[in-house]
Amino acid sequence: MNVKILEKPLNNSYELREVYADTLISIAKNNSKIVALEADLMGAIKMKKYLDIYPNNFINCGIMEANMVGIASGLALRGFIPFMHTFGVFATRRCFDQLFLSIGYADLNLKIIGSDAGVSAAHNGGTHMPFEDLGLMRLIPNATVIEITDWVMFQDLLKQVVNIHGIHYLRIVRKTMLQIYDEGSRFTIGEGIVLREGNDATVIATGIMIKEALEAHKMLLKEDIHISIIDLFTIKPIDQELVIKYAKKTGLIITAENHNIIGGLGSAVSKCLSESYPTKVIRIGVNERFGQVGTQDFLQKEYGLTAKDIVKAVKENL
């Protein structure tokens, strides 16, 4: 892993659905064997410009995902590498059947672009915002779970999972995060990336709860309170050493993810330390609810994922 982490973070423009139609284009320029699948949401994703430069490997499937599902596998396994985007309730729990049978379970590749993470999905309400996908890719044998902490990382990660095999999740927003990473950062699959130091307290975050972690980390040195932030973004297979390492040093693990409760990062976390050094860990998330409409801000608030949840959670179990 060679990455540099910004003294101070950037409100960049660049858009990961942006990023993932200039990244694919790239990439199918000394590949010819990439596809890329859409299930009827070429426009939300930016990817017309990839489809005037590649006709013969842009494949829209409609809104038809179990069944785009079926499509990448054939691509599979006549050696083509399929990517497949629509947005995370669609590429996971619609079609989770073929993926764990027809990709999982045959041993083919395909790369999955899941969009509109969890209340990122905003006006479009609560069927489609996606609270459970990475919970349903951990139960894929051999699958490996990914939730995007930036452009940077986004780019990166794509470049290398074209070269793996296999199924992988990578849970996107569709527009712009806070730049968290240097441009140039090489990022290693199944290592988290240490933010901050303190010894009072360990925040594993992933996703938009990163930008939270670091605002509550501000919030905490104000108290004289000092956390450590974990950026574990590869949720499977998790970075068992290092969440074992700090559970050590502060002795309070708090997760902090844009996913419900169960099933996703703070599962992962838990079931962790429990086989291997028990630990305290307290988990921040949705809790028993549905999704909703509304504004990104306003649905953080309304589900407790905002900067001050973790600090009250970080001060209530210190």
Given for the second form:
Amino acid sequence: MNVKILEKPLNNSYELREVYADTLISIAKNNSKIVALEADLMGAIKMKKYLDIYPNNFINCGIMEANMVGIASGLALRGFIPFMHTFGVFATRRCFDQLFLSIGYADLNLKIIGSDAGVSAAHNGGTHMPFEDLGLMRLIPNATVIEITDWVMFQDLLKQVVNIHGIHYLRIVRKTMLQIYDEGSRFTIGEGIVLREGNDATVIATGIMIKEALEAHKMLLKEDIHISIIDLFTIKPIDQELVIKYAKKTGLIITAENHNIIGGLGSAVSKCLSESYPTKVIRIGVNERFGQVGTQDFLQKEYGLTAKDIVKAVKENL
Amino acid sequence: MKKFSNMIRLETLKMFKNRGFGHLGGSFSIIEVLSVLYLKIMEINPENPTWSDRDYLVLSKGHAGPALYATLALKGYFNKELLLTLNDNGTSLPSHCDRLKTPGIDMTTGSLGQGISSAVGIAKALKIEGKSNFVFTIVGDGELNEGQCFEAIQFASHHQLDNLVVFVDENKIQLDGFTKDISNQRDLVKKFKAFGFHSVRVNGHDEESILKSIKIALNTKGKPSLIILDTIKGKGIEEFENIVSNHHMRFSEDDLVIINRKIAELEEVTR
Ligand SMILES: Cc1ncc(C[n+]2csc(CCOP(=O)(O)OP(=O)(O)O)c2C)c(N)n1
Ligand SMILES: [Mg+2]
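I would like to compare: after the form predicted alone, may I see the structure of the form predicted in complex with the partner chain?
Next comes the full complex, and the chain you just saw is listed first.
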């Protein structure tokens, strides 16, 4: 790992969907085995750029996610490296048995980009709002499950996963994300990143909740409360060593995720600690609810996914 | 019926204008069929939306919810004022149909391919109960990419669900382009016939033809019916018609000029 954390996070205008097309184009330049698969959401992820350059290595299957996974398995059997994108709900829930058996159990290669993470699905509402995709993907033996933090990480990990066999699930926000890392950072799958050091509690976060955690860090400093923040972008395999180290150091763990508290980050961290170093874990996330339409701001408040919610959880449990 | 169609189109357009974005194309292509169903065909009771003896409508292409919301409001299921809350925070009118939020919505849809199965299930339930209500469902032509649709029609045909009418909104466009370029459906009339359906194609913007075809479908015994609606995506706003980008629009200033002009026109003809 060679990660440089920006001193001040940047409001970057580079959308993750553009990163996807641009990076896949650069990968495909030296790798004729890449095939990008879409299920009638190419427009949403702006893959036309890629299609224009590599029409033979691009398939828009149509609205048929389950079949798309089966097609990918066939491509993988012939040595291709399929990258498949659709909204997170359709990339996991809509085709789970196909992922589980035709890819996972059959030990085939597939890179899955699930877009519109959690509340970022906003006005598409409950049918399109994935709060369980990470949980589902964690259940597939040997799958690697990642929630992307910013465009720098997305670009780097896309390049890395090309060369690793197996299922990789990369959960993204389709548009912009706060830039946390400096360009050129190199990430190590399975290793968390400490963004802030403090001894009172540790907030372990992923995705859009990193921004909230950083905000909470500032708010708590004013009250002389010092928290550590870990970006645990690889949810599976989890960085057990780092989680235990910070449980020992701060004695209190808060997880913050844009996902159901069952199945995702909170579950993974709890499992790791309960077995190896029992520590109080407070899970911030969506609790027994379905999605709904609204602005992302509104939804973050509605589901308790804000800096304020983190501050409250820290203070109540110190 | 024409007037009712225009009223639906007007209310739907006002909703989209107010929100600034939305699934305009697919909402506008199904307005005439909604108009015929709700004005002339369906046995319903807006005061008692869950009346057990009602006819059902499952809008399988759930992203066209706004057109159905406008229809329901005009039928008196809820106040017209509510229409302007489309997609608001906390709204009861979300972008995709939700049976728990909106009076008159019979089934929650939005994940394409699932609504048609639910409609088939309702039809089967009514058969088991020995009831005579009808079930209607509207499916997108792109939506037919989903294999689940063909599982549903196999089932409907095998179980001889003659209380079911499936409409396919053949507007020839899906999200990323023309349906024929993405996954060619070929001749849907023939295809459904081969599956054992009574199967016809009508002009989906001509109320009289739609009405006639539904009446024939309801009198067809022993098999389910398919009515292909030959439609134009975005029908009714010439500038937006048949363009791929009308699937989901975020309106520009220029678009709003067009929309305002159309609203004025529709207000004139519905007065
Ligand atoms: C299972 C599933 N996959 C993808 C989508 C995203 N999506 C919403 S509408 C649409 C295109 C639908 O095309 P069509 O059925 O032809 O609808 P219409 O032209 O009537 O709007 C897509 C891909 C979805 N809602 N559900
Ligand atoms: Mg269509």
